[in-house]
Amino acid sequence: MIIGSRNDGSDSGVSLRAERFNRHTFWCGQSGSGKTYALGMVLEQLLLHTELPLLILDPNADFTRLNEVRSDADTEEARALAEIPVRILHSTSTDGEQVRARFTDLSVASKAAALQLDPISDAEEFNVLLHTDVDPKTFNNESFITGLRASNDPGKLKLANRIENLQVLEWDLWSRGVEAITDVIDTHPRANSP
């Protein structure tokens, strides 16, 4: 796929493998030296040429309008562009699609480290953590503290406790009943920038 021009007077371009891709690929320059645009020129082509699933994770923004066709593009290539399922998930802007997780598909040290539980200094909590089996579908906030403080176990109230003073399920990021970045995934769209 060709990707651009060389600088060097010829009339050859330059070119990438698509089939290359399907790996883990490294990109990297100084800061000015055009790495977001070729970058942009690079995933269009991926989506143009390839069948490639790509995921791409862009704290800065720079790609969040990977969906829209510019008004002087090939009109094949628009057209073409035009019919690839691509999802734009935020997480700064409430414009569009929200990047959402589920506290319940996180590990168990994910959980931990939100709930900022140290498995040594926070032992009982933590144990309490780890053998807490909940289902994802009937998970509700409230019952889980409630289910927590109805026991005279003091980990459990402990880990109530914790979970209510850092009001970690009141976070914007979880769910709530909405789709998570997981189920996006699981869709296979062609692109997903969250």
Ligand SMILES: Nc1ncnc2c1ncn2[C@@H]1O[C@H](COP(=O)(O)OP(=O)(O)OP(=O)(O)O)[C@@H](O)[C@H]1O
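The term rigid core refers to the most C-alpha atoms you can superpose between the two forms while keeping them within 1.5 Å. Keep in mind it's a predicted model, so treat the numbers as computed, not measured. Positions refer to the first chain, counted from 1. First, how it differs from the form predicted together with this ligand.
- In the core-superposed comparison between these two forms, residue 118 has its Cα shifted by at least 2 Å.
- Superposed on the core, the two forms differ at residue 138: its CA moves 2 Å or more between these two forms.
- For residue 94, a C-alpha deviation below 2 angstroms is recorded between these two forms after rigid-core alignment.
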Second form
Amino acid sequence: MIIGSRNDGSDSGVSLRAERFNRHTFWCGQSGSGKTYALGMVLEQLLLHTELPLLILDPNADFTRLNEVRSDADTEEARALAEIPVRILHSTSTDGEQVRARFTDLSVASKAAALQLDPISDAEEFNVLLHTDVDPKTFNNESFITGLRASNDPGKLKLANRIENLQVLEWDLWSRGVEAITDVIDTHPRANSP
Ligand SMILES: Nc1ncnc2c1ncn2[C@@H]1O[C@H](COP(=O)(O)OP(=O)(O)OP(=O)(O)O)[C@@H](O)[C@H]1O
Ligand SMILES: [Mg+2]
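Could I have the structure of this protein in the form predicted together with this ligand, to go alongside the form predicted on its own above?
First the chain shown before, then all remaining chains and molecules of the complex.
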């Protein structure tokens, strides 16, 4: 796929082998040298010329307009790009679709990280977490905490305090019945850009 042209006066374009993008790629250059710009070109070309699914974790919000085509771009490629399903999910801006996660979809390690739990130094609480199975359809913040508190298990009491103190259940991140990022990925859009 062609991603640009040479500046040595020759006519030949600069091309990369698209099929190699299913492997690790290290993309480096000085600040301001054009990494983001060139990566934008690569992402467009991958969308156009491959079937590779793309999941773009984009904390700098460099590619949040990947699903838009410039009004003056009236080419075959622009028309093709406009047809490709790209979902852009936001985590800081409240405009547009939001990144949401379902706590129950997380691995135990991720749940423990959200709760700042260590499997050794917080062994009792960690073990409660390990054995706590909640149904996302019926999950309710208050009854969950009340249920933990109703027990005489010191691990459960400590976990209830931890959850309340960290206010984890109040995070905007949780899907609370709406579409979670895992659901978005299951719909197989070509690119997600959280
Ligand atoms: N091939 C190009 N043609 C025209 N302008 C370009 C090109 N590459 C980069 N630029 C412009 O140069 C500037 C710096 O590029 P870019 O932001 O991509 O650099 P970067 O390496 O990602 O920088 P940083 O390390 O700060 O993230 C931008 O204004 C960009 O639009
Ligand atoms: Mg950059």
